[in-house]
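Consider the single chain below, provided in structure tokens and representing the form predicted on its own.
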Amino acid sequence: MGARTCFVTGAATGIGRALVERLDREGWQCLAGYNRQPPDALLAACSDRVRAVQCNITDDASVTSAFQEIAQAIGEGSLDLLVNNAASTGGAGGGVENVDIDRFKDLFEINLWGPIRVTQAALPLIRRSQDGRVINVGSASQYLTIPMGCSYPVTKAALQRVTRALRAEMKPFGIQATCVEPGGVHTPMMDLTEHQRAELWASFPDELLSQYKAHFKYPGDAIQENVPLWTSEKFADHVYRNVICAKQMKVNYVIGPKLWVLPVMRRVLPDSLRERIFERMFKR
């Protein structure tokens, strides 16, 4: 039997890159999606069985051309386990009575309709595999209440629900797929710019802007006030040990430090007091 198979999608930078690098270190062949940034560094440091494969999860097109490619480098083996990484966070920042909708539809297409698209391409590959394994990386942002930066845990809950529709409709054919939420891993991701934040405030039109900033923290300033950080090395060893290497994957796992609370919360307290928690993390 040959080395496992897998597709990182995402995999030029932060928990994608730590990922391939693991499974690199446990023997499996590794194919390196991404988009506009070619994972060189990534390259420099696995062994040869890892592969780039240039991938825009958002184009109907590349996503094909991407598995011609992956299949013509398995050719009659299997792949073995996808994980669907590559996600946005940018771009549709603001309150719901402002927000860009266009701008949100881009992230729900970059972070759903992405991972939905990836997933119906892989499924012939993983079908042949004897243990095949579906992973989409949601987040546990999807537990809080973000005032003015509700769209990208929107995007993440959506993902979380559509992979439960999907571990169920695979079960019957030996096929497990489970949304990992990270929290708290220090990515780029995570690198909050002066940037973003302009860009946040601009998205106010001058009349609501000194109301929102009269009640609302920076919700970035927020969630690094309130979150440790783990490396994503941590959370990609995380990650194999107890999901990868899991004989049966659970339905979900929130992974980052302390963040086992989250939806602890979520079933025992009252929707009023976690009201209350969330509006005095995030008041200025």
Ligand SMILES: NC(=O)c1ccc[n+]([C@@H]2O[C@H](COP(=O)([O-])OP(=O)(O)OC[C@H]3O[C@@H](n4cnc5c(N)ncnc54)[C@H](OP(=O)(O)O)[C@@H]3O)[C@@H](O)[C@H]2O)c1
Given for the second form:
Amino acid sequence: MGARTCFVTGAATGIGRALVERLDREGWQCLAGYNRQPPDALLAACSDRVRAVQCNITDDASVTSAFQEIAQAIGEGSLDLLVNNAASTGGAGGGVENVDIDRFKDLFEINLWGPIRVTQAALPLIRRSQDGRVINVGSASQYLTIPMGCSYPVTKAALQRVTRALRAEMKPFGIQATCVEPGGVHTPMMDLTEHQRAELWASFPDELLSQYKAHFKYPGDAIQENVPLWTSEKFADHVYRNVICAKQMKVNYVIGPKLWVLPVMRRVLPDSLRERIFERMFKR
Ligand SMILES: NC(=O)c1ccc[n+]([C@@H]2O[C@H](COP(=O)([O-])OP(=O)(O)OC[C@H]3O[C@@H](n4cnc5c(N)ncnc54)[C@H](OP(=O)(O)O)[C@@H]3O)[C@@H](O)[C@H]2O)c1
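Alongside the form predicted on its own that was just displayed, please also present the structure of the form predicted in complex with the ligand.
Let us now look at the entire complex, which starts with that chain.
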């Protein structure tokens, strides 16, 4: 068998980049999806098996043209692994009372419809594989209740449910699907800037701003106080060894420092107790 082949979306930075570097070291043929900036640093760090493919996952034409390029690169071979990694946290902060619904929809466009669109384009090539796999990158944040910050976790909770359906639908065809749910990985996404903080507070109308500020911390502060950080290389190593190399992938994997506790809390603690824990975490 020749080199196994993967396509990773959003591979110019962070987790996507680290995953491609790791897979390249293991001898995979990697197609590295990027959106705005070509992944020059990634290409410089990898073998010439890695090929950059422009792919804006929110755009039908971009995804179609990316998969024409991928099909050409693969030739008669198969796509063995798709990692739907690209996502965004941005733009739809605020409480349910004031969140900008159009920006909330935009977030679904990237974090949910994007991975579905890419999966639809990829499956004809994955069906040719003897061991085809789809890894959707969710988020451990979906196990938290984050006041003024529910939009991103909601998109990731939806992605996890879609992944479960995909997993069931693909099982008869020998294709596995899972959702990897990171948290606390040091990447550009975790560099919460003053601009993001200002943007969140600016989303509130004046008459509500002081009321929300009196009750809740900026959610980024609460998360940084409670979640230590792993490097993206450590995260990619963990995913490679425990997910990509697993004979049978599990339904989902929550991966990051101390995060095993979140799904356990969901399983064993009563709602009222979990509610109190999250209240304490996010209240001022
Ligand atoms: N870091 C963490 O602790 C953490 C926690 C929970 C979940 N995650 C998840 O992990 C994955 C990777 O995130 P990261 O932490 O590595 O952050 P990151 O470095 O910001 O990576 C996100 C990537 O997605 C790309 N992207 C955004 N919109 C896109 C679009 N429309 N089409 C194609 N690509 C697009 C970005 O490229 P452009 O900048 O060019 O748009 C960027 O390269 C995401 O699914 C994220 O939700 C991370």
